[in-house]
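Just the one chain here, the form predicted on its own, laid out as structure tokens.
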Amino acid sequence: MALEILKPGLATTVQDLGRPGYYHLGIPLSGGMDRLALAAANLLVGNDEGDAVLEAVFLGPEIRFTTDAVIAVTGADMPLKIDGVELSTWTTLAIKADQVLSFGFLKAGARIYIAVAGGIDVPVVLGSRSTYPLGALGGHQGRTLKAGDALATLPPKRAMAPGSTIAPERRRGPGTSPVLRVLPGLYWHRITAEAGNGFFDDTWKVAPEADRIGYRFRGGRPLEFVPREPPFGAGSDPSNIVDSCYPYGSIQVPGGTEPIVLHRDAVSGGGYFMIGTVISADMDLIGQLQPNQKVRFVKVTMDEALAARKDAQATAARIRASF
């Protein structure tokens, strides 16, 4: 044993980079909501990028270490403390047996990633240690952590000197008014041209109902749908369709009023139409949004989406090059 959970925070889970390959069976990718921050935390402690870490949202946990360890915390701006002394995030830190890791109040962003040298040792389920709480799958007993839980770690792989850091210009966090780039399509033909323009013109706010399954947004104008004769099985609501697959990042708008961007723990299909898909390069950003934060959706082309993905890969490569 290496970690004892004294206080679990609001919703702390074990996550890695997820379990791809099972979405067609209804088992989502799961994994870190901010994959770049998760990978960066692992690199800082000498782990492989996809090793298991702790993901905490809005409120950090309090953890007593029962053995000496090397740790790093990345992601949201949440002050880190060891035995009450504030230390730097995005930096390799040494912690001694019986010392306690805790956190101050969240300043910006939403999720932090706590990496321990060697990685968190929980059973591998379908190729991943990630927690999927809705399905009680993976992680520590398939759930968020509770006070009294004990977690082991695997042997360290590479020694990292305390004080190693990732330069601020190589980190990435949400702006004051983030922009989410969207590739229209899927069921775009179901809304009028005026409604489509309004969706991109309006400023939206993150709703309190924002979690690992999906982020809901409010404040924009309701969508106007093109009149139709409902197909068999779709129902009378114009936002309903005959059941279809849901891509990650797809934006469904039940009743045409409040867009929901599906995220890492999303269900794989259902009967709501999808106005488009948030591009892969901006999915990490969603995981760092707070309730009531203002957001705009911006229409992009496939070429622009691919260019953004290339830029995101270059950002990850620059962080990797630091080590």
Given for the second form:
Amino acid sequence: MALEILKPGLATTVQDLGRPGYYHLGIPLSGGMDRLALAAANLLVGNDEGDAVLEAVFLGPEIRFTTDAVIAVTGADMPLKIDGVELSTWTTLAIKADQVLSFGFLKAGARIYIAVAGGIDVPVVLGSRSTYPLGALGGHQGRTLKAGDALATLPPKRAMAPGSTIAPERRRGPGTSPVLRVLPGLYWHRITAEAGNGFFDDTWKVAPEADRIGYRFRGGRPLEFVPREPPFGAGSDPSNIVDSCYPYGSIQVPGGTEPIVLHRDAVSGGGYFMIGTVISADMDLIGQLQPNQKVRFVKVTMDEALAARKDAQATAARIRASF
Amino acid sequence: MNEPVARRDVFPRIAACGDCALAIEFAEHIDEAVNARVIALATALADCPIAGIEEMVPTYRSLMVLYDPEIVSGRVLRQTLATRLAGLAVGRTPLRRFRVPVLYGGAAGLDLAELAAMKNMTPADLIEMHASADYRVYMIGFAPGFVYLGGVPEALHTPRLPQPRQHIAAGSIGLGGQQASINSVPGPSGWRFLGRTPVRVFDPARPQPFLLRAGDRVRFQPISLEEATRLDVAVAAGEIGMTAEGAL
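Let's see the other form, the form predicted together with the partner chain, since the form predicted on its own is already up.
So here's everything in the complex, that chain up top.
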């Protein structure tokens, strides 16, 4: 064993880049909410980009290492300490057997990624080590970590010199006034034009119900629907549809009041209409939003969405090239 | 140029759902022929794949396609799918039939008595009606292995609860609107529940984690508490616990 969990944090899980291929069976992708930060943490310890790491949200865990190890922490701005001494994040660090990794209070962002050289060794389930708690799948016993859990690591692949770092300008955070870019979608035409404009004009706040399944937002005006007859099987609420697939990033608005953006642990389907989809390039950003943070949704075109996707890939490529 | 957003409910329609997904919607209501077309398209795309499609999610009335825009552009994919759609033939695929044992009432039958009262039936009448219907698996999804069924007798159509319950056990047998369910994992639900099956429609520890797929036919078989207890033990030991009634 290499890691002993002394305090688990709020909801710390083992994650890699996820489990594609089973969405039609109700099993979502899972994997890191902020994939770029996850990949960066892995690169800093000489792992492959998609090796399994720990993802902690809002509150960091406390971990005693039982063997010497090389680690790195990326993602949210949360002070990192080894035996109480504050050290740099986004940097390769050596930790010795019996030393304790802990964290201070979160300053910005939401999720940190703790990579250990070799990667966390949990069984591969349906092609991935990611934890999907709702399905009790993957990770450490299919659940969030608890105090007393012991985790092993796999043999390191490449040696990384302590002190290696990712330049601050290549790190990405939520910023002070985050904007989520949206492609209007399947059922956009079911709300009135004024409601559509209001959705993009209003400032929204991240609700406390914000987790790996989805992020809920409140504070904007309720949507007004274009009158219509509900189809057989859909129910009488105008925000209901006959159950359909929810793609990642899709924005459902139950009752027309509070939009929910589905994330990596999305439910694969359900009976709420979707007004659009957050573009793929902005999904990592959602994973770094905190409750009560103010957010705006901005309408983009497909070409703008694809250009943003290219930009995000270029950022990842620059980080990769620096190793 | 923006991708055209579907403005009207004209079917079939192909619409972008973000920059990595397209939905092919055949209709907006529950209909067996519509679901057969959804499955036929998914089958055709599985048999003769389009490069760039990563996952396909069939639902009651639409097929969601997740794709990699670095391999195929949404515009090209939309056109290719429209061509495939135009030539789509709904073949006669062999049906699989299953009989799922259900212990009606008891601790898992949270809403049996109230629902029977709402419908002016005795619980026994309601059970008989629920168990005599022929259901079609329209879709797997929402949660891992969750079974969405259509074919609910009209007399049993029931509005969902105003407030969802926080914990519904795996194996619960539910009704929501015109839909029925076999719940696969524990979780919250606003549906109404009549009983439970010892069968685990989803079990990641089993070599075959999922027992049912879209297009399958299901009937419910009322069982006694003794039989349910016996099946619980058998299922825990790795048995499937339900019988296939063979292809039609």
